[in-house]
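Only one chain comes next, encoded as structure tokens, the form predicted alone.
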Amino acid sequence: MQIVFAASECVPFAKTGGLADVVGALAPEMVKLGHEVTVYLPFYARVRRHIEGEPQFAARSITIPFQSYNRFVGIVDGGKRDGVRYYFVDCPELFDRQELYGTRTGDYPDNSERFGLFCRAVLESCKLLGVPDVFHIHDWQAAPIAIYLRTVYASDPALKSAAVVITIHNAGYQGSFPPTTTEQLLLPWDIFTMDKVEQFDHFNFLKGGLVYSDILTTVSKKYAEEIQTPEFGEQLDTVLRARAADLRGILNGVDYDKWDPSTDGNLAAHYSADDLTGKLSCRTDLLHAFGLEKIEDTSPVIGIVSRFATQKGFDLVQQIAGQLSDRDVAVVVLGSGEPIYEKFFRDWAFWHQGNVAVQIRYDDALAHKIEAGSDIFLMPSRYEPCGLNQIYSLKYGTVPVVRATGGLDDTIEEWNPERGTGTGFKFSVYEAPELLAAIDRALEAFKNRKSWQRLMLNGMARNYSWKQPAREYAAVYQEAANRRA
């Protein structure tokens, strides 16, 4: 089967979150199953850094029409990696920018044009470079592909048989733009209705993708259930309930070639379930990196690696920060995001310099060090479609404390000390005392080194590779293609 992935980010080329990891790992896994996979990305400035020499073009100039003007795009041939073909949509005036979606002051005001152009360029490119059996489109940035296919390109003999699968990585991000976006993208006005793309008098990219795709997927079974409710559906729950029969929850996998403490080149020492001694060296190295060398061996280290956003539960962390730092723990934090939480973490570290340390940035090598050197990993998310860090933590013998939502609930089993079963600690009610209680259960369990080691090994034994999710996606692609045929 021929499959085209269209996404706004993909490792190693461009990343702001888990979407990039998923696209970068799932595509080569599909190749292993015998499929032909092509990935299309915008040719951002940061993607350009991965091209050696002058870019080679698979298509030099493709005309993309807009309401009163045309833009002209090139398709850069990114070559093959792990069997996956990469193409980059080159439109310098729209994509040659340092950031993907916006600056600290807000989203780029022309994002509707940027990603509308990207989607139409993918379709036009496929007519030249190979039409797939299935388009797998990711999140709102690629959702217009489904809209275009079933409207403007509905009678195009080259494309009308192609199926579309859309994956919702986070329903909180939807791509909502003024009604005039309909005209701007040269789409018919009759789609600007409540049952199609209109949402609160705005053109909603994600909603259009949900309406016009053949099959909908999201990144965990629990999240597939949650987004059909008003609490988690981000006002798209009605649409999602209407398409419940076409909605699949497929838990993300992780790339164990990059996330394995027995081979991870970022670590001070390697270790495995058979020999955990190297984890102590990783802990020492981590504390040194954060300037917390005076922490006792009996004091657990709590790690956080995250985008700083309310979704991630940091309003709860803010409420318990004083109580937590008074306990016999060290806390190391890596991330950046909303200014209110960047300030909170800076202030927390300033007032508790003996046991709290924060670095406001993202550093991939340091993220690996935190996974390996921490004893506990904290993810108190308000909602979490899947989450990857808790899965990395399991592999690294770092015990997760999470809220029971989305993929966090699917992947973490509450520790039962009597039976010696479980992999972490969970809380359900989104309240600060509940979070603190879950952390306290973890701190109490840490005191018993023998049972704590059993808890670590339980997590390290779990396997969340991409092999099973890839098979599930292959079945979805076949189902979508059969429907369209």
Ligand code: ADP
Given for the second form:
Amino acid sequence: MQIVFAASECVPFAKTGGLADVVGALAPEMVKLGHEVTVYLPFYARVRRHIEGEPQFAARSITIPFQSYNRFVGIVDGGKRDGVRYYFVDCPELFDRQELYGTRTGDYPDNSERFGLFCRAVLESCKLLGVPDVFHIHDWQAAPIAIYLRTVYASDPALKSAAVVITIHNAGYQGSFPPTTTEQLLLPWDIFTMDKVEQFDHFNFLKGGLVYSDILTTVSKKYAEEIQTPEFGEQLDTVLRARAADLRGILNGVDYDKWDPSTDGNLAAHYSADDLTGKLSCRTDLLHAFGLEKIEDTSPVIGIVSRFATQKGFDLVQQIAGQLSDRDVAVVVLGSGEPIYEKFFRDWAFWHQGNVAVQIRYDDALAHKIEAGSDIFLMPSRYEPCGLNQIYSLKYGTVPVVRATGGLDDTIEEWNPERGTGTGFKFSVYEAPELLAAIDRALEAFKNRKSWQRLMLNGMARNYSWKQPAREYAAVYQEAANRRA
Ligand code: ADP
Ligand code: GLC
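And the form predicted together with the named molecule, for comparison with the form predicted alone?
Let's see the whole complex now, leading with the same chain.
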């Protein structure tokens, strides 16, 4: 089959979170299964940096109409990598910026136009360069593809038989804009109703995607159930329940070509389940990178790598911070995001310079070092559609402590010291003492080196490669295409 992926992120070109990892790894995996895959991304400033020399255009100028003006976009040919074709939608006035979605002061005010244009450009480009059997669209930024296809493009002979699969990577981000977005994107007002794109008097991109796509997927089985409830549905649970028969949970895989301690180029030493000795050098290297050289060998190192968003549960960490840093541990934190959490982590590190250290930024190499050099990895998320870091942690022999939600619950099994089974530590109720209790179980287990090693090896033996999920996506594409036919 021919598949077009449309997304706002994809490694190695542009990443703020796990979406980029998933798009960048699933696409080549689908090629391995014999499908033809094209990925469309906006041509952000940072994507340009991946192009050698002058950009080559597959299409020089495509007209995208707006109410009282046109924009003219180019389609940059990003060439083929691992069998995947990359096309970048070039519209410098909208995409040639430092960030993907906004700056520290807030979202870009023209995001509805930016991603509306991106979606329309993908459709127009496909008419020139190849219409797929299935559009696989990711998150709210690509959701207008489904809206356009089933409204203003519904009678287009070139596009009408193309199926659409939407993947929800995070229902907490919906792309909610003023009602006039309907006119801005040249869509008919009759779709601005509660059963279509309207949500609390706003034009909701994600909701439109959920209504108009043939099949809906999300990134773990647990999250597929959770988002149908008021607690996790982010107000879209009604729509999701209405489409429950078309909603599938497919757990993300991870890319072991990039995330494997036996080959990872970012590490001070390599190691594997057969020979763990290198992990000690990684720990020393990590403590050095964070200026915590004085930490004793017997103290466990707790790592965090994350976007600092409310989703990630750092308000719980804040509540236990004092108690945790008084224990015999080192804490290393890498991340950036909401100022309130940046300030909290900075302050925590300032007051506990002996054993807490934080680096506020995005740094891929350091993220790898933390996965390898830590003993425990902390993800107390309020909700987590899938989560990739805990899966990386398993492979790196770093024991996850997680909240039992979404993909965290699906991928981590509680350690049972009597039987020697399990891969980590979980807590369910979203309360600080529960988190502290889970960490304390981990710290207790760490004292017994022999059983701790068993726990590490249990995790390292788990396999979350893309092989199985890719097959599940292929089946979903087939089902969607059959329905259209
Ligand atoms: P989310 O997509 O919600 O942010 P995931 O766990 O799915 O959560 O994926 C996060 C990805 O982003 C991981 O690959 C992680 O290593 C990476 N990441 C997050 N914050 C940083 C950072 N500050 N520096 C480097 N990598 C980061
Ligand atoms: C989102 C989710 C995360 C998931 C990622 C990739 O950003 O927050 O849980 O792993 O998308 O699907």
